[in-house]
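One chain comes next, on its own, written out as structure tokens in the form predicted on its own.
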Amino acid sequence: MQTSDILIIGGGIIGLSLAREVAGYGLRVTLLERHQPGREASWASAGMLAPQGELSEGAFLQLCLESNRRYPAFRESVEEEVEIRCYHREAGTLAMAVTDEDEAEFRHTYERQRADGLQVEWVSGEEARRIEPALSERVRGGLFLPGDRHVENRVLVPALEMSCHMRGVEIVCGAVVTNVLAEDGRAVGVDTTLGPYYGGTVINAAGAWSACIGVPDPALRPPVFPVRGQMVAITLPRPTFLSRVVRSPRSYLVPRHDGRLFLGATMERVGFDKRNTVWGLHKLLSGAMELFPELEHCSVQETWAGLRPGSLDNHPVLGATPLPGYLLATGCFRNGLLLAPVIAQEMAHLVVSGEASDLIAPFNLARFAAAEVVAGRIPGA
């Protein structure tokens, strides 16, 4: 019988960060990954850490801001442990308006975030072009968000995996979890394609696949589903072409340390289909060239798609469930990379103390049973 203190289902950035954090308390941790750690949504991401990038408010905004505040210490801890630099950038984000509708949307965002006391500045088109000279003359201005960050997720995720190994986490690849096992009204383990695994606590961090895992009661299944995001990588015209993330309502552009530019990302409810489409690639490329016409001469290096774990209200599903010993850490939608530090630390606290902090308590599964929960619109879909 294979037994651990903690079983974590899913080896994305949430599962890896949580496994690393829990192992730091001296607990025996087994992480079960259906393929290879960090090669799904965490790999497909562009690496943006943008707590103010959406019109979030209330508890979710506070969760995002707090995780962003914790990110430098989180990243530095991983870097020091594995001696790998994760290329963190703190240049902020420009959110640029091209049309009347864009400007109205960003003006509304600006006023709302100012009223909330957040760091946000309004810049004219001329000011924006002084910051990023390659911007189109059509850009009429928009937001500067100085608190936004960017990290090289394709470096950070393998670094987290290395850190887990160094802390004694057992990572099992190719283990597709089929069911949660319960005895005497408590979760005791999981069934997988490699056989059963047992543990004192089971945490479902399976991302877009979270609802595919069988549970003793349908009410334990999180309302999480895949949302496809198509991406394109192109060659930067020159190393100094872009110094920070720039986005519009139709696209975002993220300069990478290796001389590439990531363009993203679509929002599509198409099940578990990760294929690129003509429509998706056209949307990304046209949105990028609208902001930077010079990009029409660049070469395409790579295309891919990832499956984000969406939820009914576009917010994460965190904490305990009605089945003792069975916890959830999923449904992070577009914010898994950003939320990794706060979810790992607060969920580890829950595991050790049995108490959910005020930061994650509003995101428990029970909220979906309330009549006032309304299904959220997938932005951009």
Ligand SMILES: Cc1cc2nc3c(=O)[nH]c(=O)nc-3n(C[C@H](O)[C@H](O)[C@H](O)COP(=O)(O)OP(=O)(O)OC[C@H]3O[C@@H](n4cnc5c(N)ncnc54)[C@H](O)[C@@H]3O)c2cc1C
Given for the second form:
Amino acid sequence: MQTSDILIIGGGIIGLSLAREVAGYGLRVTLLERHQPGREASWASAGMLAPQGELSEGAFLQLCLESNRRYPAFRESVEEEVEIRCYHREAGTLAMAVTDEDEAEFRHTYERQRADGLQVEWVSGEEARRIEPALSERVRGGLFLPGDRHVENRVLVPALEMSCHMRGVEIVCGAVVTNVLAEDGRAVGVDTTLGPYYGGTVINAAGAWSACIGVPDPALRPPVFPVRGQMVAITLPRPTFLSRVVRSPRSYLVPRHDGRLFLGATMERVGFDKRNTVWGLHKLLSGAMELFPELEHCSVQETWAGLRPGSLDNHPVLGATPLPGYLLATGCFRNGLLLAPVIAQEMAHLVVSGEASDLIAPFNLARFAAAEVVAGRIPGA
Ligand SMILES: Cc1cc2nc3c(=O)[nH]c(=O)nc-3n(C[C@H](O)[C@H](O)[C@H](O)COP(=O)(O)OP(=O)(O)OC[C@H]3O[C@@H](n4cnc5c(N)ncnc54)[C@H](O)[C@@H]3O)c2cc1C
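For comparison with the form predicted on its own, would you give the structure of this protein in the form predicted in complex with this ligand?
Once more the chain from above appears, this time first in line as the rest of the complex follows.
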């Protein structure tokens, strides 16, 4: 019989960060992954750490800001442990307006964020072109968000996996979890295609697939679903072309340490479909050329799509469920890379203490019983 203190379903950035954190408390952790760890949304991601990227507010804004504050220590601790550099960038984001509507949207964001005491500056088109000289003459200016960061997710996530191994986490690949097992009113393990696994606590961190795991009662199923994001990687015209993330309401551009530029991302409710489409690629490429006309000559290197774990109110689903011993760490939607440190640390605290901190308590499953949840709205879709 396979027994652990903690069973974690899913080896994306959330499952890996959480497994690593919980193992740091000396608990025996088994992570069950149906394929290879870190090959789904956490690999597809652009790696932006952008707590002020949208007009977030309240508890969600606090969660994002706190995770961003914790990022340097989180990243450095992984880097030191596995002796790998995760190529972070601390240069902030430029959010640039091209049309009247863009400018109105960003002015509104600017006023709101200033009123909330957040770090945000307004820059004119000329100022923006002084910062990023390749920007189009059509850019009218917009926001500079100095606190935004970037991390190479395709380095950080494998580094987290290595760290898990070093901390004694058992990672089982090829184990498709089919359902949660309960006895005497509490979770005792899971059934998988490799047989049952037993553990004192079961944590569902299966990303966009979290609602596919069978549960003894439908009320335990998180309202989580896939939201496709298509991406393109192109070659930078020259190494110094762009030194920070730049976005408009239609696209974003992320310079990577390997000389490539990632263009993202669409937001589509099309089920578990990871194909790239003509519409999607056209949207990303035209959005990028609107900001940087010079890109029309660049070669396309790679296209892909990933499935974000969306939720009914676009916020994560964290913490206890009505079934004792069964916890959720899912629904991170557009911010799973950013939220990994705070979710891992606060969920680990919940596991060892039984208490949900003020940071994660508002994101429990029970909130979906409340009438004010705005069902299925996707910002920017
Ligand atoms: C195109 C794109 C761009 C993005 N850009 C950003 C960004 O710039 N910044 C940011 O913060 N976030 C971004 N995101 C969002 C971020 O990638 C996700 O929120 C995050 O990766 C979610 O992590 P996860 O661990 O929950 O899910 P995943 O990384 O999808 O991992 C879930 C894991 O669970 C496994 N699994 C599923 N079902 C089972 C099962 N039954 N049994 C066993 N294992 C199972 C899967 O195989 C997978 O490995 C982006 C997402 C996309 C798609």
